[in-house]
Amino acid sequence: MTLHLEIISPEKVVFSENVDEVIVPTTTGQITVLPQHVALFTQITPGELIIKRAGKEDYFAVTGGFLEVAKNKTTILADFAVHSHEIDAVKAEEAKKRAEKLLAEKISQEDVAVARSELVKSLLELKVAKRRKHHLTTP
């Protein structure tokens, strides 16, 4: 048996598929949804995604949002969603430097957070991304 995952963010559905399980990061800490759990309603927090189907994994990079389970269906509406195929390691790191280097000079609090969020956004992508090279280069 098999659960339907959707992860939804703000732009457009990034995934849409059965599988087999799904590990998401949650206020709590980590949570393992498989067929048939039950209900929950929950706020994820910024962190890696893990899909298994098929004996295999897929990474996502994920900065906040909700799960949701109900029959069977579990539902992401994520603030931001990345698959880790679609990670470009180099702008993620240009994108983490020029977050700390906004942080280190003398900006509005506005500026502050949205540096503070580009920097969590850029370090996470690079995490996922480590992660998803460091699979596939393992047997």
Second form
Amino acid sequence: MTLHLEIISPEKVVFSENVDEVIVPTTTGQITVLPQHVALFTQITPGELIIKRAGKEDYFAVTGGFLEVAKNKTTILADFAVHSHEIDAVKAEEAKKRAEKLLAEKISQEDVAVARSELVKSLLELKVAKRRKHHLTTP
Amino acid sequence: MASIHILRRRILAAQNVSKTTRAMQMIAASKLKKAQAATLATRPYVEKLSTVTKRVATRAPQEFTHPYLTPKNANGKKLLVLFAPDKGLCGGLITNLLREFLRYTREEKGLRVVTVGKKVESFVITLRSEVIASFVFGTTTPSFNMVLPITKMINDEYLLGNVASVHILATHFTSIFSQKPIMTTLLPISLPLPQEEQEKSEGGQYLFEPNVTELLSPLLNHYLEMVVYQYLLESFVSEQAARMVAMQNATSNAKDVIEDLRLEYNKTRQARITNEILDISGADALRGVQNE
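Could you please show the structure of the form predicted together with its partner chain, as a counterpart to the form predicted on its own just displayed?
To see the whole picture, the full complex is given below, headed by that same chain.
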């Protein structure tokens, strides 16, 4: 028994496959969605999304969005989502520094919001990237 | 037959035109590539978001109401948001949009209009529709930041009860050769009822965490913004596609004109040379007669 998971971001369809289990960070805490889950609708917070299928784990960084579970079909409408394989740690580190620098300088409110979301995104990418490395080195 | 100087001038003019149209075609083509990728990438997200929003909204408990779902005001006034390019020279795109707009305004009285794009602004004003705001469309792929002032305008009008519904008139991009103006109702969000109702009874329980009120408001807001953004992208990519095709046609027409003019120019030139030779040989012949 598997459930169909679809992760869609405004940039692309990030993921669309059958999985055994998915762990999602939500506003009410981390939840695990298993097949035959009751119909559910909730909001996602920035964090790490874990997909389990055939004994393998996949990690994604998401920066918020919505989760809908209906009839064994799970849809995640993410503002931004990226697979840990696609995260470029060096780039994320650079983005983090840039965002921190921007935040340190006094700039307009709008820029602060943009810089802050950039920072959240890059921190998250780094976290997921590190976690994946850790996961690979400890079998 | 036109004089040779005039012909030469016309050829130069046609050549300049073809250079300009060709450049515009190239620019449109490069913009199109980027915009098309962006538009097609957002489409599945917006479609899914729209189905999810509608499904969730139908399953919300009866006591939950949101102004986006049930209008505050029933005065029947409508707000129309018109998306059109800033610049012309894009074939029939603007004409088609305005035709649709005219058809619509004939039926509607007391329409309030928000225009996005300079090209239609003056036209709408001359029709004496009430233009409450006009935005500039811009000539680069629209960024998400553009959406916020537009949705703020829509919210101001709709939530204060100045209008009962909000509609969008924009161009839908089907392919590079085909773009159609489409009219959609943005607010109140229409919910599909009959079949969904069945599913509701089948599905039974539907959980909202933490609760409906806290969830639906951000979802509906997000839905509104994304839909507006999608229409912006669709309009932009349509504009570029229409311009590219129009300029391609213009370039090939200019080439035809140049070819025709050149043929005429060559003929005229040849005719003049022949005449000159005739004159000279005629004069020689005459001199020969005199010498004898």
